[in-house]
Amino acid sequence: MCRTCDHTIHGRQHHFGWDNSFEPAARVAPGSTIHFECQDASAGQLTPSSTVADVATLDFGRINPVSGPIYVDGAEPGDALKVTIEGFEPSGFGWTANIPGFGLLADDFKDPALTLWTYDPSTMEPALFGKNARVPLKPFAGTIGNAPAENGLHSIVPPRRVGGNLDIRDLSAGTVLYLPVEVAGGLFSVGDTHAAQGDGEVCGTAIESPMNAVLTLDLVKNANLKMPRFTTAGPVTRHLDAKGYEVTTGVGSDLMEGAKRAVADMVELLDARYQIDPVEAYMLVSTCGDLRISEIVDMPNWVVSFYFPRVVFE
């Protein structure tokens, strides 16, 4: 329990979907420090007890549930919430999933998957993956927003322009959020919770991990934001840098089809070095490795490189 916060959101008040005719979980002045009880992101149908079987199962409605709406006095459309991330609260169980449909090479892996995280919530050390890889952790809200303008229930599976499900790793202990409120009291959200992803989330899924998350939510006046935005309290990838990276690339004209060849092709990589299935594989890279753009000027073709911290397995 957070002694210094003024308010509690309890894990059983939360929502599927965003619609700002949600009655608030709570009214909150400015400045207010919350602390938010987060399920996992299949909202517990998921435990340590859990096997494939469970995946095929899964209600997707009820998937990635979040804490809230949080309404904030004097927050208008036009205003930015600024969200600081004070820090989590790990619970130590986590679950990685291949879920059919969903993911970067759905096409490729059509078979649900699914592998339990067990890790040390107290010191946080790297999170055993099989026999031999490690993966260091970094705690993070994926989906934290608020509620859009247009009336209705709304999916949470895409992001928007409120925030959502953003899946941005370096939403960490220490960051600023500013969020573009677009209506009264902004009705903020926060929830699946993840103990560690790669930039790109590649198979749909993290290292989803129930915790909890204490944050502090102010507003910015008329700060006519058009999208969200955020500062970084330092380095956002020293905790995979020790020992270098293995890097793959996909190189034409097609940025999406380009990660998919940088993916696919460090997914072969990890499967004839480590001998690990490609499911396997697939999974671990969602959790630790990262997509990014190295080139995008030289037309007609760009270049999308995959980096894989080397010190998973070293």
Second form
2 protein chains.
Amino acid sequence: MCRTCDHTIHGRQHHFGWDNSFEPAARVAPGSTIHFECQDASAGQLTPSSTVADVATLDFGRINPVSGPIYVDGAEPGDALKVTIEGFEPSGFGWTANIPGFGLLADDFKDPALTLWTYDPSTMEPALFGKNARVPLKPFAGTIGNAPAENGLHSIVPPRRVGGNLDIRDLSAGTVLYLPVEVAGGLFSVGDTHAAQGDGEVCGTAIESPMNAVLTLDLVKNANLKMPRFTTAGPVTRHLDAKGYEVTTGVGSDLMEGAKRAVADMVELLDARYQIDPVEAYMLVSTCGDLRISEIVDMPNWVVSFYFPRVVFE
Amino acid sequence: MCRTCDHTIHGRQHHFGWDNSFEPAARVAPGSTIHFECQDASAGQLTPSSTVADVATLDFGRINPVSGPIYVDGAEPGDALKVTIEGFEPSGFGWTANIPGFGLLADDFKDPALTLWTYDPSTMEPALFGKNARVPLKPFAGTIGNAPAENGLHSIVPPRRVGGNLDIRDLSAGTVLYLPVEVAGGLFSVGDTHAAQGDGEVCGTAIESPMNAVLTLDLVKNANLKMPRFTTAGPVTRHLDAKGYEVTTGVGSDLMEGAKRAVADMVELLDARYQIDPVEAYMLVSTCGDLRISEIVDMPNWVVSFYFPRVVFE
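What would the structure be for the form predicted in complex with another copy of the chain, given that what you showed me was the form predicted on its own?
The complete assembly is shown below, putting the previous chain first.
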């Protein structure tokens, strides 16, 4: 895939959690293009032969390995790391799980569940779910970030202002991401690659899929970003939107409760219309349904909407 | 516009607030198509000759007049009103205001501000903002709903499970909306028409524009909806997405704070890049920027992203 890369970070060169004392896997000049081999979010614990029993016994100490860290010469606190997302080399295997205690509707879905996916990494045709649902694919890296300034080992789970487990679906090929730098060199790592995800990642997992990524790392000196920002090269939902959407809403004074209401109602709608088991519908919508804030100003009630792309069934 | 309408509700047939004791403006059979004349959200207080002084003296007792109510024969609590949004007849005039105390960044923008818009209602070409920004148009009704079951007069401002001031950008031509019915006849009204708005309506107003609307009202008996839902006929962002997006993010444990951070950073970005006065940028992004929830599961931090369509400047 990468004919012009300056460096390769192999899958064994990974770490769990963020710690600014981790030894860099490579030191690179600004402008370097790097080929990252990324494991899936289970670090290989889930495979094409896994069953739901393997979800129940996942070792959470080995969740979300990230490949790196990369020390970028000259990066200093206050700079931004400019990450040009050149492309991905997907593997063709993926999984989506409901992990007890994790996910937007954790109170409703307490039992582990697992969906295994296969897709064609050369054509990237929509991936079959169940008997007749097809989920359009758009690969991206769920976890992408720099090391935080605060010393010590930090959980990989929450994203931070330096990035990390952002799970932003549009960090796909062609996007340019700007991440605050908090330590010398930035100490950038990437992993948790996804073949597809909806905005929200509502069940807690996407189509989790091992994948290689090619990224170019550069610097913007003294950018003084407060938070990550990014620029997309073009439209972001055209793989999903051709047939329009079914949309459920949550109206009320709490955005989190509104999101839960909208997603729960969509699960119920898909169950009623397509006879999909609720936990299956919950995993399906996590890979392709989008949470949007329709209004956030009409005091005291806000509207969160959940957009399910009809192309999945039509 | 409407050659096949069964009824016309004139602009004078409006009410302020919701009250299930309001006398119906019309009683209609299910399946009726109705031509609604809708005033703008200021009920004509703001006009093409208004200045910012008129924002400061707005009479809030006359905000968001809605045309109706319509009593739909046979509608009963537990049913859903099926509203097919046939189309709009825009006027060509609009306004966007920053109203003190109202809007996502009310703490940052305390002074009134006003933008007046003109657009071509026949071509619906993007509307000019300032010297070189052009906002794509997509008309819809910001306030659309049934009367609530609870007796008495209720503020027009917050939306409720029966709908109302939903401000959902995609309630545009071709969309079919389903609203819970809580009282006999439903008592449906519509107004607060917008020529364009981004998801969130972040400054509190959109391109507020008087407009006629044609809607078909039908019933789904015993639908037992918990909240409004809708089906779009096709893609929802293609008027905006051709050139991609600039995106800012808010990462943290509170969705509301994340939304504020993302919008504030976008205002700052547009100010720095295009030398737009911050309050002008705030009003501009309210008409075209979209708030999305990128992830809502990576405890304890969520990511809210604000998507500004680059086509506005490019």
